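Below, in structure tokens: the form predicted on its own, a single chain.
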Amino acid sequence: MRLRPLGPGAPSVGVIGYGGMHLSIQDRPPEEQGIRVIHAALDGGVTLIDTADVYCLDQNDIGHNERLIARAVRSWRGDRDRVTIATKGGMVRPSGRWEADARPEQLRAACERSLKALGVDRIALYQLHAPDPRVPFAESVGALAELQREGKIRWVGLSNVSVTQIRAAEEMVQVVTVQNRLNPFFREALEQGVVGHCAERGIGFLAYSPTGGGRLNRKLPTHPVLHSIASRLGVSPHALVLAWVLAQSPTVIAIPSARKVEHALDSVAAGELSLSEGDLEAVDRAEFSRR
């Protein structure tokens, strides 16, 4: 698989990472199946796994995905030193809801729980899951900077942020990654300049929901433009879309999720797929209805 730098001062990772969320939320597969999926991704060349403390069912299940990923990596027979695990803090799951809570004291407590769940002394990449409108952004970022100074995290990342927020954070700490949504259905990260800013700064842009997510993901096989190009290239429409996402900037790293081994392997295949200018333009011009 092709490699790209994760971000300033960080190692290179495979251009296709793995997002663990769907192994731990509603309709999650049995844990042993989840471990097989993670092993398949790692065997295929994935070296970046993204998780979060709130990838779980509710607040009583906090850390489920982190514990599952830690177990999978420990039991993998490959070179575990090549695997970077990124996690996030700043959200909570009361009664299964998704709510922001990026108070400094909450972030510190979440980081401590994640250290324990992952079984590590220092988290490789710790990301602010989302800005909290009730908390000054500088206070949330400041908490991550303090955790970094204490040696509890190595690199700091942001998620669901604007260019203005990235710049504000850069005044306080080196931002290594930004994780925002990017797919043909949702291109706001391109239109609002986040992808471009990350490219200028050498910041790794981690594209979540790179194939649309949910019901939009299921629309890809019947999309006429995707179907035509994918058939000609002998790849799946999902792999084609991942290749389109990667082509948007040299610092983009896609982090698709998968509940099944075959889906993980299909995503991995996109790590070697390069599209012609004509095919990229065809996807650019195509209509992707969210209905």
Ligand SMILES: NC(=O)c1ccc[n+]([C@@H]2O[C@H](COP(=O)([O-])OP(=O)(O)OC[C@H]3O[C@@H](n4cnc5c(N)ncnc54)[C@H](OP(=O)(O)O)[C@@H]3O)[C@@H](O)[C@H]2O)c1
The other form holds:
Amino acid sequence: MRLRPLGPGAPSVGVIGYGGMHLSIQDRPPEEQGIRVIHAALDGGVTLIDTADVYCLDQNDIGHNERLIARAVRSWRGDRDRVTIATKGGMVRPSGRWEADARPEQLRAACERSLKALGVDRIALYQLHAPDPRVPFAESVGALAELQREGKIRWVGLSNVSVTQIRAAEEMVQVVTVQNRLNPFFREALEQGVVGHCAERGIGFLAYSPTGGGRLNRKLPTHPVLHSIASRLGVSPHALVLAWVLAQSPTVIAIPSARKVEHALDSVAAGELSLSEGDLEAVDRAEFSRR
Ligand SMILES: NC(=O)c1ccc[n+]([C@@H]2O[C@H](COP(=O)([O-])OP(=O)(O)OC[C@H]3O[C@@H](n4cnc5c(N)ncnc54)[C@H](OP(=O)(O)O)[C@@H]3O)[C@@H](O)[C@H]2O)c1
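Following the display of the form predicted on its own, present the structure of the form predicted together with this ligand.
And the full complex, kicking off with our chain again.
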């Protein structure tokens, strides 16, 4: 597995991380299967696991994914010190809906809950899940800066943000990572300059939904351009797409999810895959319908 720095002042991590979301939201597998998937990803060289307090069914289930990941890492026989767990605060799940709530008091309470769920004294990477339109952005970021000063979090990350918001946050705190969506169907992070800004600053860009997300990833195997390149290279269309995502910039790290061990292993394999200029351009030019 190739390595890349997580961000300024943070160690390198495998270029393919693991996103835990699908182990805890609707259609989640039994917990023992989830643990096998996480162990397979770690055995394959994954050193960054992404989670969030809201990866769960609803507000009564908050922390499900954090508890599961903590359990999996504790029971893994490898070098646990190499594993970085990144979580997030700033959203809530009333009746299962996804809503922003990044008020400072909610972020503080969420951080305390995440510390318990993860069973740690300090969270390695704590990310603002999304800006809350009802709360001044500086207040949400200020709350993370305060939690960092208190030693409850080591590194601060942002998610679902624009370049303007990243710059504003950089005035207040060292931004270590930015987590936005990036895949061939959704290229806004490239077009709107977020990936470029992260590269300039050495900020790790954590590409979420890197294979397209829960619905669109299912279109990859029958995509004509992907199918033809993947067959020639002897890799899966998912691995090809992950390699395309990683090739977009030197600070990109992809965090695919998986409920199946074979999917996690296939994604890990993409950490070794480099694409030719011609193949990258072919994917660049191909049409990816979101419908
Ligand atoms: N910050 C945010 O707002 C935000 C939003 C969404 C996601 N995320 C993060 O990003 C992570 C990934 O995003 P995502 O789950 O939306 O999208 P994704 O990883 O692109 O796709 C999810 C599904 O694709 C399938 N898949 C992935 N790799 C595969 C492979 N190599 N072969 C076959 N199938 C494969 C998996 O199916 P199976 O489940 O059947 O194995 C997986 O559940 C999440 O877990 C979460 O950590 C963050």
